[in-house]
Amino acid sequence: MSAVISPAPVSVRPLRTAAVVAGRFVLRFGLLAVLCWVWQRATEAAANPYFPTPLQILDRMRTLWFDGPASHLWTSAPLWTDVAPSLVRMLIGWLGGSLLGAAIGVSAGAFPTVRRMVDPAAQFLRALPTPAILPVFLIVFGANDVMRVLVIAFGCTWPVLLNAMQATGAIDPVARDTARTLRLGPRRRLVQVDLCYATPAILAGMRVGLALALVLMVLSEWVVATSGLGFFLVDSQRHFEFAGMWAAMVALGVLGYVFNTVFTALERRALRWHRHSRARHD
């Protein structure tokens, strides 16, 4: 099976030499290294307490989260009690919101009536300022994990919904007619044709949503919270613990990077068909 569809262009390439590998490494990490160096220099020069140097931030991150015993892989308790639950909430909210967005988006793209009904309400909800409607979530759902997950899901829905709606609406008419003549039930057509057709766009929306989910995770922990990465961020800021605040921001960046990398890998696998069928013979 893997023999039939191994990614086409790669295997034809000559063996990568060490130089090529090194070159790619530099390409991949060069900019980051340069920026880090500039950052270090600039913050050293500015000596502004609001802007600690990257090294100070790293050190703070170490003492915060990687101060534990070797038996716990050097991770310290706050990592598991503060950060991990935040991330679990974030992932659940992101997945839930994306699913919801895909479901509504695909249905709306496939059935114009649904679209005309859902669209204005969706556009309205989408533009409601999150911090201002957090209290509503708070009142309705209470100050618990469910509320925070819902806030995240609420925000992640829109990019997926809009992308899915666009893609499903623009489905190849021949493919749609084919689906109709194959007499698929509406559910099968929706799931196995429209949804599949929209997957690339949905995944692109989910990628936007992934970063948004981290942001919303932080926001959701600004209300009635006493733990979590978001709470830690504002609390550090309130206590003028700038290294801690920056540590939280860097942690968010790193987490976003990790999630995105994993997501990209999964996406590449899932969309192999798409790349090949679109790019055909290049």
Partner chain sequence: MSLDVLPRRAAARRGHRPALSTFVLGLSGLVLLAAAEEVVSRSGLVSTQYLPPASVILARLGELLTNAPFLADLGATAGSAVLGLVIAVPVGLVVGLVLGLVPAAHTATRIVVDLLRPVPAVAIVPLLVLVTGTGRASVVITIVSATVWPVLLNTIHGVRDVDGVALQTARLYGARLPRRLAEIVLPSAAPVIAAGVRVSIGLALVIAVAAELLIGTDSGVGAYLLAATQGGSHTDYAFAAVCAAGLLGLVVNWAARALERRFLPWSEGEPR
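Moving from the form predicted together with the partner chain, what structure would you give for the form predicted on its own?
FYI, this one's just the chain on its own, none of its partners or other molecules.
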């Protein structure tokens, strides 16, 4: 008598997980895919040289920056002259401006005397449009990378500074009294109380500054530049190389999305303690 072997039970958990992941992917990128399809069909129908199709733009991006050998991870030399210098300037300027804004903002929020000194100048300078300041930077520092980094840093300082100053100035007096009761010195109070309370606001200002840094990077490279994505964009437009111009614009959009996504993930991880603290108090 032969034994009847029943089929192994199929676990539905992996299928359910895959369905959830696919649903989230469609929800996140579905509208973008539809817009790209409409863009493709519209540009194909128009057949206008000023408006290449998305597939032509992607092919131009490939031939420009990702047509190298496998030993170079398929990157080509123009990637290091068009994109890499821009990213280096942007990240240095953004980080420098953010650190400066955080240091001044926390100090001004923690000490009323410093706040009275800093606030009028900060409100005046942050109201100035950075493009209007660009000629001054150009005259003082010349048309070089230092000028471009400083322009980006100047624009990225204010969101962080004002957020940090506002958050530090609004700290619960009980927290400051507790720090005094524990006999924490001014330096430890500044770091363990003021900076700790201001961290969520500082990171929010840095996220705003990241988008500003991308704009200022392009703007600074429009002026007497010989490299960078902003220079490549304008140069392509001047030479009627419209596929290259659109490739630069798409690359800027992709970089902005990637930077924002990475920063948001790091911010969420860094502020885990803050969410837990708020949940306990709620």
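Only a predicted model underlies this, so the values are computations on that prediction, with no experimental measurement involved. C-alpha atoms forming the largest set that superposes within 1.5 Å between two forms make up the rigid core. Residue numbers count along the first chain shown, from 1.
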State yes or no: after fitting on the rigid core, is the Cα displacement of M117 between the two forms at least 2 Å? no
Threshold 2 Å Cα movement between the two forms at V88, rigid core reference: no
Does A243 shift between the two forms by 2 angstroms or more at the C-alpha, the core having been superposed? yes
Using the rigid core as the frame, report the C-alpha movement of T53 between the two forms, one decimal, in Å. 3.3
Inter-form CA displacement between the two forms at A42 - rigid core frame, Å: 4.3
